[in-house]
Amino acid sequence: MSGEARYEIHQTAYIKLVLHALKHRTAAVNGLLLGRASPDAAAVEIVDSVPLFHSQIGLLPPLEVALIMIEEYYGEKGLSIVGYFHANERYDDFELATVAKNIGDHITRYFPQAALLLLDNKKLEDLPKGKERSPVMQLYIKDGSSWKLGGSKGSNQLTVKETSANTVLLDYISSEKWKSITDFDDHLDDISKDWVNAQLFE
């Protein structure tokens, strides 16, 4: 079953999504997961993300561009897709998107026990405070039909992989690394732009 997976997210995979919530904070943002799962199914390890749109973020045809060059990218690293990320416009606003809803249940198609992560304004607001060691998004994961909460019955979990992961975003976010963050509508717009963020960590 897929609701009993366990999912654990790199640092790497971590801070991509969060710095590129932080650089479109009026605007909904989303992008995919990628890693791979244990053997048994039992464990899903995010080793990477791809920071996808922050303007229109339902278009189909972007969509389609992106998936076929993340695919043959990551294949030859031996990743696939295993999930998919999503912020959403309002700061106050921890309803999961329809077009999130979409888009993780296309993945569930080839990957059921995908991971749908949801930023947590809140928990993001509490990490200068030094007491958040939890990732600061929500975990969603899909149950028959609908997704539901992942960790409400201590099954279902997400852990970061670096237990420091939340103080290197910090360091992160002061220097403002945000800003040098780019997502494929960056890519679109002038292909000179890398969106795998080699740079990011250099």
Given for the second form:
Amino acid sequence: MSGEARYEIHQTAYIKLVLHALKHRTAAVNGLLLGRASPDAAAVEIVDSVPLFHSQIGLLPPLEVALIMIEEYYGEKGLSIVGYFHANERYDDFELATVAKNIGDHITRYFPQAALLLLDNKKLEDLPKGKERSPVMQLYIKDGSSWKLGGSKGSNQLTVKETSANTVLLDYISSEKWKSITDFDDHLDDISKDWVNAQLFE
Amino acid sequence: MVSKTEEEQVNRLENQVENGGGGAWEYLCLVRKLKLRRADKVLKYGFSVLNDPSKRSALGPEEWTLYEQVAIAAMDCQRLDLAKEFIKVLQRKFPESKRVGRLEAMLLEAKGLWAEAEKAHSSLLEDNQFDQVIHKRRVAMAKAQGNLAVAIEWLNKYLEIFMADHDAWRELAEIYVSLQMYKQAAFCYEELILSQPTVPLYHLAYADVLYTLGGLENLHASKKYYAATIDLTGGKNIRALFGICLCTAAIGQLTKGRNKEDKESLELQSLSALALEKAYKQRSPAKLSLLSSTLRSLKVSL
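Please move on to the form predicted together with its partner chain, as the form predicted alone is already shown.
Below is the entire complex, every chain and molecule, led by the chain shown above.
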């Protein structure tokens, strides 16, 4: 990998991940990032996301089924898995969990510049107070065998494509939009539930 | 565990209350009975009942149960000011009560005063060493501080006394899974299956843990427990059906087709795949082709 890639996440992908975490406030949740890299690998575009699980994140079978299905679905649209999202169980926990690192490691085998996003609860909590435009997530990227925090040089290595994303997000939070988001766990319990969340923003 | 009908009932009632159709007290009772955690709604509706003197007095002695319920919900919502007020009301009514003492200790926890909360718990335990709620608070406190090793220690001590507490075994298993200590998690599920052999959820969770552990022996065992889950659910459990397909594929990869029980095993796999196809056709037709390609990449032949 040459230099540091830049990561841009689309508003819908971003909002789905945060709403998923808000729906399951008392549990750790995770999700997958779908997108593509620019030909020179200097930029990664995160076009969509799929909320995965809100219970027993450390178990392999549901994850394997989800990875195959989601890869198949987005492959047809020319998108592949470019990263992973994780939100911790406790609001004051800012550590990257081992499970998250392991899943991230797995993804980097197929996509070396994979982004690992961790929900930043402090920033999320402060959202209504300020005019924060940067995403309420921390970016981690693979550096040798470990994961390091991105944007160390004070630059915003992770940005949301639409500048209004946080305003839209706040609207959704106050209208309790998070109630209607569906993850892969929900799908496995009742397959009529759609993890693409096609109806969510209509 | 909450059944689907129960959950629908709660949701219906919640909608009704939310839209001004009444039924707040029924809703609060149901949430309590099912032990659900819907703190924001409980606080909102419970507070409105407690604030209305005529509604409150109509509850009779149940009034105090509601104070307790709403106090806990307030703590969950970080409205410590309200929680303190409710607990004070209970204190005045029941000055020597241990049950109110537990709430006071919880308030210390909510404030993050861990040492003082622990002191309060210890003194409550001195009065009654078999107080299950206090033992569980200790586990919760360790978890809240991110100290999972201590939570595991308290849970194990608790289970030495209260061996038949299934929820506690499950909690322990889930903490082990979150730490990726799968062997220990497997042990917990073995305990649960032994004491409640007809609960499909435990078979499924055990199978998931065995699959995660990996290795030929575990994969074979995992497949058996997925099969048991299918048996106990009348073929309706989607996770178990996928589990069979995953196990067969993983075993095939490890043995490269040199498996003696190949035929029987492949039959089980294609039966599971057929059941999955049927379920998707009926309930999720838009994802049927996605299912087929998923099964193909698992090398399931139909």
